[in-house]
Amino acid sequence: MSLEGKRIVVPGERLPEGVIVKDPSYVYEYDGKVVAAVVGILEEKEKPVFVPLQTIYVPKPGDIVIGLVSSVAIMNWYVDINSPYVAVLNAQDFLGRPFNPQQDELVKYLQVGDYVKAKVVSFDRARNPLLTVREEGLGKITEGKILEIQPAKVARVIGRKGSMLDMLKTETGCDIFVAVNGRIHVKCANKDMEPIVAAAVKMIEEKAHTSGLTEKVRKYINELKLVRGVK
């Protein structure tokens, strides 16, 4: 299938010689050829480029993520960061002071099902990723809506030089934060706008491989606002 200089590639398909692979985790070598391991897009430029459409999030120190508290231990929380690796948030880091399990109960501060915005401090695949919330703008998320997309589609939601994200914010008036692990925090003064943002993000995820998408999504948002009577 061709999409104006782009072609969908299926798992097991051989890629052309000299292909540029942005993430080698999603290809493998067979019989001297580079083969796609996941569905992706082959950008047929002077030098072909393979971009995977299905990925997993692998944490890196410095990443800002949105995590979901999955369990509460004695001295820490375990946090789902939309990755095969479960992260750890220590009580002392969250509270900003020494923690005494005989006096404090962690469920008073974060419970299973709560979301946190956090930074990955360390990760080496031998131990769980370690999180911190000891920076401005990080901590428990107490309002708004959390959306989830394929990590591979994060760049498309942001757009080139932030164009798609800027458009979403302008057309909806919402505060939108896109985390690298495929979770998005949406906070709107008009709560009726939140499902419209969710629908727009879903459209971006499903049509990430198409061209002219920013204007298509802009039109879709305005149609939804008109139909639903949202200003």
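Source: prediction; values computed, not measured. For clarity, a rigid core is taken as the largest C-alpha set superposing within 1.5 Å between two forms. Numbering follows the first chain given and starts at 1. What changes on going to the form predicted together with the partner chain:
- Comparing the forms between the two forms on their rigid core, the Cα displacement of E206 stays under 2 Å.
- Relative to the superposed core, E223 shifts its CA atom by less than 2 Å between the two forms.
- In this overlay on the rigid core, K33 has a C-alpha that sits 2 Å or more away from its partner position between the two forms.
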Contents of the next structure:
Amino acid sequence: MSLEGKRIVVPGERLPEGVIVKDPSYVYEYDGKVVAAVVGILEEKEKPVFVPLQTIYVPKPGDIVIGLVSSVAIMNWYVDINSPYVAVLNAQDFLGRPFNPQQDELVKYLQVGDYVKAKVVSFDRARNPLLTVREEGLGKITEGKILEIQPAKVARVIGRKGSMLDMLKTETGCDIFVAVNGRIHVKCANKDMEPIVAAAVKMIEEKAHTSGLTEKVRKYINELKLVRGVK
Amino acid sequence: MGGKKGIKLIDENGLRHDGRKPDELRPIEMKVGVLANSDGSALVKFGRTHVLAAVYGPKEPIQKFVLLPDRAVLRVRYHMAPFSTSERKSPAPSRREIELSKVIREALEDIVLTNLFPRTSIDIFLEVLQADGGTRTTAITAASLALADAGIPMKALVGGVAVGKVDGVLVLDIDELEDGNGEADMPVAAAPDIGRITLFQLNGVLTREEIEKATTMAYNAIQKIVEMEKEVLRRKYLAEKEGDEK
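Same protein, different condition: the form predicted on its own was shown, now please give the form predicted together with the partner chain.
Complete assembly follows, chain above in first position.
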């Protein structure tokens, strides 16, 4: 097993001094020591790194997320952004013009089950996160496939300096967007390529902590392309 | 309380009715991730006491009025299955179950980092599948594992065990028979990693010295239980990783 130099840490376990933690929510300080608050992996390098196995997405202003419309209200939509907090998308913002519910209906534009790519405008934990689509590249997702992964694995799918994502794009020729909330939008010219991307992403999620993963995934994609006869 | 005549709970060798020594735990079995639909789950067995725990959340609460502006709400439902006892138990929540739900919630509230997810709720369902004494402490142990499995940040893992007094002897991890015929029952839950006792109850009469001794007994046993919890969690994720390698 390639867990060399890595070990599994459980809640309550003390982490070595000087440990690097990307998100302080998943550790806790006790008795002057940093203690893990969730199950995670400790990479015992020169500078130890603690990586949680699972994270819970908490929206931040500026995040680009992929949301799933979960209900339609009179003046706005409620959007599931794979977080404990349900986001709000206002009709006026989505349409870019004033909206009159007496003359118009929201279901004409977005229905329950539709995906939208949107930006978080504000979220202060006193109110639900507010989304906007008033920017280039945002709005309803009309084609392609949406994949869902654990938000903790988003960084792995992108890779160091985007290496994994670049590899995925060049090997498959697809347009891939990874949102911070753990949803991935895949758009391929060749529709048969989409399941291959899905399989590759699944492999990355499951083997996130193995080394040399980019090459393994590249090999896997090429095998799949050969077996399925997709070019 | 008060012992029934004719039942011998401690024999001449100082062993209990099931052959255990006074400071011996029942055989413990733990499993995590046993349910597919919940965010986290665990099945914990202390001898013949079996408790299934399922955790959902943090999520937007269905009843909005329960939410708190500064932290997540823990909602705990302790419930005994109708088939968990020797005589059918009515499935409706009894007074005892409502109280135990509250007590268990308070034992966990101290441990879960609820301040990270304000205005959300974390739901914990504890189903006693088989009851043979010590259901609340087994339930707390199961809940702690299920929370860790769900990836909910917590200060430390919690474990629970009850100490009782039968025939004048302090005994660890009492079962139904000892509870019903003994002189005292003292359930304790603690998080040894951060040195906190999160549940402490006493039913019956103990002297000051006995309470001290019983607390030490329970605390030492909880340390062992929490070690087991850690081992189970580690093994689960290690097994997942090893499975991928093939």
